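Below you'll find only one chain, the form predicted on its own, shown as structure tokens.
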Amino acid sequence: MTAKTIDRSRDLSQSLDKLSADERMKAASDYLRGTIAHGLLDRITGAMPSAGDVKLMKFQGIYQQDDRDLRDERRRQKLEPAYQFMIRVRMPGGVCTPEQWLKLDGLARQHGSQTLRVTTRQTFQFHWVLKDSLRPIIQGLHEVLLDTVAACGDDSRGVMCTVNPESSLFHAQIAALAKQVSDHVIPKTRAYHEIWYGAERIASSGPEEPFYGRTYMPRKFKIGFALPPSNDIDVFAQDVGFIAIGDANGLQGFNVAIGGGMGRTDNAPETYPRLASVIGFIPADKVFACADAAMTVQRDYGDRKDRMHARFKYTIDDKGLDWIKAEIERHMGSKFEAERPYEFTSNGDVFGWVETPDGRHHLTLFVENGRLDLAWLDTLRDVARIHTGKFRMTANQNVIIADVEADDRAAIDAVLESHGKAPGHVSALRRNSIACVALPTCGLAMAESERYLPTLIDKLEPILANHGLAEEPITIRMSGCPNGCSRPYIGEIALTGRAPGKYNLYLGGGFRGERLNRMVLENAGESAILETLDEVLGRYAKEREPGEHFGDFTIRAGIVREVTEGRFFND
């Protein structure tokens, strides 16, 4: 970074009375050190006693959280709340080695209650970790060279990249180039090893945060890398995203979208999810120079008074797409080129065996909203012991067996099979769902999600049965609140909870992940939800064209109005 970068990440720190209350808390932490490593040895309450720690965590990777279906009983016995933490691994485009699983496996079945789950980032969490193990578990994924760095808080988070196996020409290119970006743009203070690992503070003559300065990034920012015709990751839901380009002489770099981001706040209309703007080419030597510049321009103009309006997609449209784009360039040293063609056919996972061009085949296995409970471990333990290539998740919750030499085929068929995992039929509907984890963990969850969208699935199935569509893809996305974090605004059908048993339900997104959906069923319960896709899926049936998907239908069959402007999902 230029000193100049510097010099304005210093400015920000220094007007702190103008900024909001977690701006004044990040800049008083000591660089993310606080006082959680006093914190740690509190053994009167399971939780962390400051609260200021609590949010430092989330820069740390982990979230205080605690059971909700017990919070009446505990405050009826005039117990604190079950409190435990989620602990959240950064892996950069969701690659995994046969010893980081085993290493993972071992710490989920000591210290996580037996289960592990894969989330719509590609990566893993922990749930149900108490306060005494939260420093096993990150210094065993250290023994695997894993950490939990930034895979929250207000700074660029874990980095994405395409894992379907279909667009393996330049996966290994673009995976490595994901994970040099996420070890690139995570901060830099050594709080994480001192607090964690026990190392020694060292005096240093230059900035602890050279980049992120005193008060890091205003919200979080994500990143993720596309490969066409697959958009897996939902490239337009990052606030940076490349999507490569290339042809077979290799690769040529990437299409840049800017200012993607599912978030909104409930009865708040200033706030809404928006997809990302495409505003030119860059060549691959220009990544690590234009996500410098996006973060840069995010870091010095993004809002640091109101929180809900400190996404990046706000900076955009507060300032206006041209100027922001003249801004990056001006950071980056050069200008962006036009726009090259490119095509997604889906956003979906290729599920059962695929060969690749290399001659290496690759399993994608479907793991309903990514939970791998006991059994699944026992599963996927057993493949890793022999398994010699790697494992990828998928931003769709599913993982995939990986670069397996054909010989090897067998073998894996084998285990799956001891263990009744075989791949086997599974709808359409389904193998295209999301879910977040919300209740009863998540603080923010106002209804089910994970635990519910199962059973509602077991009720949509035989309507699509009786439609004819059994086999049709359509994808299908719940949240457990607004907040998004199943990316649910880009579903063809998609729930975010309001209250227990209550949800809107949106119509309309793209199949391709390329546009957002509109609300059709405000604070709905479940027989008027399925009443409506009942009725809606009948007329698809019988109007549709050939091929066509169905969040196109219900935009040419006027059942909602399409999107047309990126950010504007229920007027």
Given for the second form:
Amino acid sequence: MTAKTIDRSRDLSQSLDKLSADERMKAASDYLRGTIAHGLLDRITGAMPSAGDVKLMKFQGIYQQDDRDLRDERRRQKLEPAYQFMIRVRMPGGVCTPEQWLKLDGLARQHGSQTLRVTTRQTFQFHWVLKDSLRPIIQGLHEVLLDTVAACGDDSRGVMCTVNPESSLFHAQIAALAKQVSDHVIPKTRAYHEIWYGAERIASSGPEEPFYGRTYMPRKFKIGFALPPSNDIDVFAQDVGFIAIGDANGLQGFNVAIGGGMGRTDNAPETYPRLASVIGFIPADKVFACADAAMTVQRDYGDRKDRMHARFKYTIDDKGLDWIKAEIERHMGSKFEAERPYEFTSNGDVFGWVETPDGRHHLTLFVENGRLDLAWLDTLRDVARIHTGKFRMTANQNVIIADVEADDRAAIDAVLESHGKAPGHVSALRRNSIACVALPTCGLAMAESERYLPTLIDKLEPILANHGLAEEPITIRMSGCPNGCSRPYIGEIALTGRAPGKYNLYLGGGFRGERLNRMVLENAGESAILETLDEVLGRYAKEREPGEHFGDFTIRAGIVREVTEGRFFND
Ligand code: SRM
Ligand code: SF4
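Same protein, different form: I have the form predicted on its own, so give me the form predicted in complex with siroheme (SRM).
Entire complex below, previous chain first.
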């Protein structure tokens, strides 16, 4: 970022010793260098020896984890935990080339236990990476112009963009914008180049982080672009969401939504999911100024004492939406215009082949929970070898083979067929399902998610069929803890883990990602969950109105009370 430099008066007024330990750690990190380069050389442990470096590495897209399936056994054997790392790639808008795909594939085979994970923010994660493999992966990504900068950490994360082919009118334009915004908002420190590429430190007279300063953002910050009618990215879950407004004459600009976020903490009602509030319209040439301004306001006023209260949504609710809007306008140097009309039809994906008006063809493949195992890697490697278009990762954890010429379709179909991956019948519920990673890699998981949701759906499918609802699209989302990485609080059916085998069940979210759900069962096991869903789905089958979605029905029927305030209360 170049336009806005840090508000020094505010920076100095908040004496560091009054701020959280993480703020002090960031300030002392020498712009994210810490002692990471040194720690990587330590051969005694598979972990990073410094806890501070573990946190700093997140700003570089790397999480230290350990295999939780092996924890007890390793403890019994008096061994250190099975340390490993997760690496998240920065892939704005979820678009990559076949060359990049082949590199990702090769690195996963060599260093990532032969698996890649498509995430809910349209990128890839490598799991099971050992310390010695970190540099080879990051340097390998660099060879194909990919990096992991700011994929995690207190900074602006991966910028999302609608990829559903039905929204192709402005897709190329908006995808380019998502990439430019991502490049614009990532940290400018050279720490990444020095640690991972071995670059020399260059003396410079200018500020190393002109926007972020020494303490970066108070917390993660998420930006996304949605192209109606598809709300596949869940624009109302973003800190700043840009909703494209245009017509046959071209892109006019964006409605701007601020303050979305899913994360909440168990037994802490002061933490809550919140849907973003639309505050007005900006012309397309104001996108950078608007993103800068919103980030400036959060950087300067976000809570730096309590990390649980540090997301933009809390800053907005504490200061008031009108006040925040006025501050954004002041920094942007212009006023928001009135919100323009738009309509979302769903937040899911459109599967199978689709032809767009530019004569290109796009094939959306269902990849359950985004897990690309060896069979998928083999298949898509063969596709990448012949594909001349792009791959797009969806926010629903699926993969699109995009921009295919009509004449090339048959060859792609043949590759999929030869691997047994030709699109087959998948139930409507499964097609609309998302599960976060959770166990065994996620250190915060309280229950299974990716490894359990497919089995739960196996049990729900006969229930749906029994009620004549087998082809009814209903969104179902599972997270292994309340943090909500699968954006569960917008699902029509959602489950968040409380303990092994125990989940909170939520109903009533909006099919278009426009409404939060509400908890109907707390800390429930599978049989209680299935029993409740059987009953409510049975009523839906009998009592629904034509075209009525399941979430809307649960509200109209009084099964759950609508969340009207844009936030969720645990009552
Ligand atoms: Fe997430 C933390 C995985 C999308 C809210 N998330 C984590 C960590 C890194 C656990 C940790 O801090 O140690 C998880 C790593 C698990 C693993 O083993 O891979 C993790 N989050 C994921 C992914 C991979 C889920 C998935 O199955 O796809 C998604 C990666 C996205 C990406 O590519 O950048 C992922 N996380 C999300 C989303 C959805 C979104 O952004 O659209 C959310 C909800 C939106 C939001 O931010 O409010 C989300 N993750 C969180 C939170 C709660 C944040 C909060 O405000 O309270 C945490 C915990 C934290 O930050 O303290 C978290
Ligand atoms: Fe881990 Fe919880 Fe996120 Fe699932 S929701 S990946 S369990 S932090």
